[in-house]
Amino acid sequence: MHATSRNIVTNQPGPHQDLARRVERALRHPLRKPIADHTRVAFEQADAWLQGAAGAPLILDAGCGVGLSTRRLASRFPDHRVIGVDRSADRLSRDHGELPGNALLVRADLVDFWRLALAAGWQPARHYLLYPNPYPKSAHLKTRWHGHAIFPVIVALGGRLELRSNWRLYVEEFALALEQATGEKAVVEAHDPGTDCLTPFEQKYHASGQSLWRLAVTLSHAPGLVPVASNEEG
């Protein structure tokens, strides 16, 4: 099958000049955004589902879209519990076949969900960020996950973190942010999924002949990496 998808266009010639400052700010200043009630309820339900798994390792599929990747990961790792999180009820409701018994789809704000997961002591064995919105305009650095105030929380959850994108610069920036935050060096490598695509985006980009990129790094669970406000209650 051949598909057509547009290449990413950016006004950046290389890693964003403000990246290090954004990461440093996230590491020093706590995120004070109030947690949405609907996400808190959704997390409590997900946490109860996870606790009923008798210690099964967790895979977190962050920004799972239509949930196809969650289904495929659940089939690939039948001894794990796989939780896919996305903010769109429409995307999550699309029919991509029966959901495996070891998988759960959750509608929630990822920024809030990640914070609740860390506070609850979640330690995913695997954590996937599959084709996040790259926000390729230079002015939008702070909306990329590595330029966002949530970045320390993503890293602090630990486990095998894998990022995939069709924009190499996004992955390179993420690797730089990881090294700054943790000292861990992640290798950015070309990725050829063949017929084993995890997401519809990966399938479309691959069929269009675009180059795909990824990094994978194993991180320690490190809640202390996240700054806490001095007046914040435990």
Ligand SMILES: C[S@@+](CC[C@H](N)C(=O)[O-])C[C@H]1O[C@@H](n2cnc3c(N)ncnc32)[C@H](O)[C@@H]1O
Given for the second form:
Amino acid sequence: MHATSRNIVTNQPGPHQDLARRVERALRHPLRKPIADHTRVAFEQADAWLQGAAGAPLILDAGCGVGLSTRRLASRFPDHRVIGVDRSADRLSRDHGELPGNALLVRADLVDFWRLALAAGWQPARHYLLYPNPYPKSAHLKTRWHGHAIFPVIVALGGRLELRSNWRLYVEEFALALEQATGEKAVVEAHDPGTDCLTPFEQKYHASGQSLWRLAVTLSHAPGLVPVASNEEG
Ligand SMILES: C[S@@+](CC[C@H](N)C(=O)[O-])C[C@H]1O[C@@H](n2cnc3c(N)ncnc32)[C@H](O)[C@@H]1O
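Please move on to the form predicted together with this ligand, as the form predicted on its own is already shown.
All chains and molecules follow, beginning with the one already shown.
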């Protein structure tokens, strides 16, 4: 298959100079954005579904798009429950075949969903961030997951966290942020999916001849990493 995905264009020559400050800020200052009602409802439904398989290990597919990776992970890990989360109703509604019984697709904003998951004590065995929106302009650091105030929550959930991107710098910055937050050194490596692409974006970038990058790290469940607002204490 031939595809012509555009290469990432960035005005950053290396890791963002503000990254460490952003991560420090996220580790110190609680995220005060209220949780949207629709994500609360969606989370409660997902939580009930998960409780229906008490004891089954959980896989989170964060930003699952059309949910192909959710389906594939569910087939690959039949004894796990796989939850794909995306905020795009349009993407989630596209027909990509029957959903395996151990998979669930949820429309929700991850910034809220992750916080609810941590508060509910979820401990994913595996957590995938597959080709997140790169936001390659320097001014958009805050919108990359490692530059966002939600970053400590992503890390605190724990489990085997895997990030893939066609932008090496995104993965390198994520690794730096992880090391700052946990002391864990994650290795950034080239990823060759061969004929076994996990997601449509992976497929498209690979078919365009772009290099792909990944990191995988096993993290402890560490809710204490997330700062708590003083008026929520006690
Ligand atoms: C570049 S696409 C990748 C989709 C899929 N993982 C793939 O590789 O084909 C990024 C996805 O993240 C989703 N997304 C971005 N920010 C989100 C958020 N705050 N909450 C939920 N989904 C989000 C988008 O809707 C989009 O489907």
